[in-house]
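Given next, in C-alpha cells, is a single chain: the form predicted on its own.
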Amino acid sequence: MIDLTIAEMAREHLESVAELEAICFSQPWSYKSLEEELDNDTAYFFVAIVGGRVAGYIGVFVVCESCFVSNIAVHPDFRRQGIGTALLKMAALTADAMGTEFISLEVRKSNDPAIALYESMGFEEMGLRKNFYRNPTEDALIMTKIFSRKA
C-alpha cells in the first residue's frame, strides 16, 4: 500500500501539475491556465501526493447543481496503484457535498482503462461527442454519475 495524501491544489503544486499535463495529454493545459483556476470560485482541483511528489491530479467545476471533471491524470510511474480511484472519489465527494445532481466527464472512446475505472465508480455512458479530441482526432464518451437525492 502506498502512502497517499489527497490535498487541494496550491501554488506550490502548479509546476508539477503542468509537467503532468504535458506528459499525459496531447493538448495540455498551460501553467498559466492552471494558475488561474486557483482563484476560480467554481473550480476545485486536488493533487495526489506520494513521497512528496505530485503523482496525479483532478480538476472539477461546480456550476449550479452540476459538476464536470475537466481533467484527471496520474503520472505513468504511479498508475494502477489506486491513485485515480482516490482522486475520483475526492471529486465525487466534493460534488455530492455541494449538493450537485451529478458529476460528468468526457473520456477518449479508446481509453479502456479509464472507462473501466469510471464504470467501477458508478459512472454510466450518457452520450457521445463526435471528434471531441485532437492529436489524434477521436470521439469522446460522456460518462456521468448521478447522485440520489431524497426530497
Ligand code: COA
Given for the second form:
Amino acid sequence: MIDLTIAEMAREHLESVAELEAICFSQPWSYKSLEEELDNDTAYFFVAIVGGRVAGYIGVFVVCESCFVSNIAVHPDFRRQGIGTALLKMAALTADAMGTEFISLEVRKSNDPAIALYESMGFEEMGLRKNFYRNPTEDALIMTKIFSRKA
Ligand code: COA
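Previous: the form predicted on its own; requested now: the form predicted in complex with coenzyme A:
Below: every chain and molecule of the assembly, starting with the one above.
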C-alpha cells in the first residue's frame, strides 16, 4: 500500500507536472500553459504525491453543468498502484460536488490502459472524434460518466 496524498496543484508542482507531461505525451502542455491554469476559475488541477514526489496529476474544467478532463497522467515508476483511480475519483467528486451532470473526456482509440481505467470508473463510450489527435494522427473516443441526480 503506497502513502498517497492528493493535493491541489500549486506553483511548486508546476515543474514536475510539466516534466510528467513531456514523459507521457507527444504534444505535452508547457510549464506556461499549466501555470495559466492556476488563475483560471474554471480549472481544477490536482497532483498525486508519493514520498514527496509528484507521481501523477489530473486537470479538469467545470463549465456550467459540464465537467471535462483535460489530462491525466501517472509517472511510469508509479503505474498500476491505484494512483490514476485516486486522481479520477477526486475529479469525479469535484464535478459531482459542483452539481455537474456528467464528466467527460477524450482518449486515443488505441490507449487500452486509459480506456480500462475509465471503464473501471464507470465511464462509457459515447462517441468518436475522427482524426482528433496529431503525432500520430488518431481518432478519439469520447467517454462519459453521467451522475444520477434526484429530481
Ligand atoms: N493495462 C490494462 N489495464 C490497465 C492498465 C494497463 N496498462 N493500466 C490501468 N489499467 C486499468 C486496470 O483495470 C487497473 O486496475 P488493476 O490494476 O486493479 O487491474 C485500473 O485501470 C486502475 O489502474 P490505476 O493503477 O489506477 O492506473 P494508473 O495509476 O496506472 O494510471 C494511466 C493509468 C492511464 C493514467 C497511466 O497508464 C498513464 O499515465 N498513461 C500515460 C498517459 C495517458 O495515456 N493518459 C490518458 C490520456 S487520455
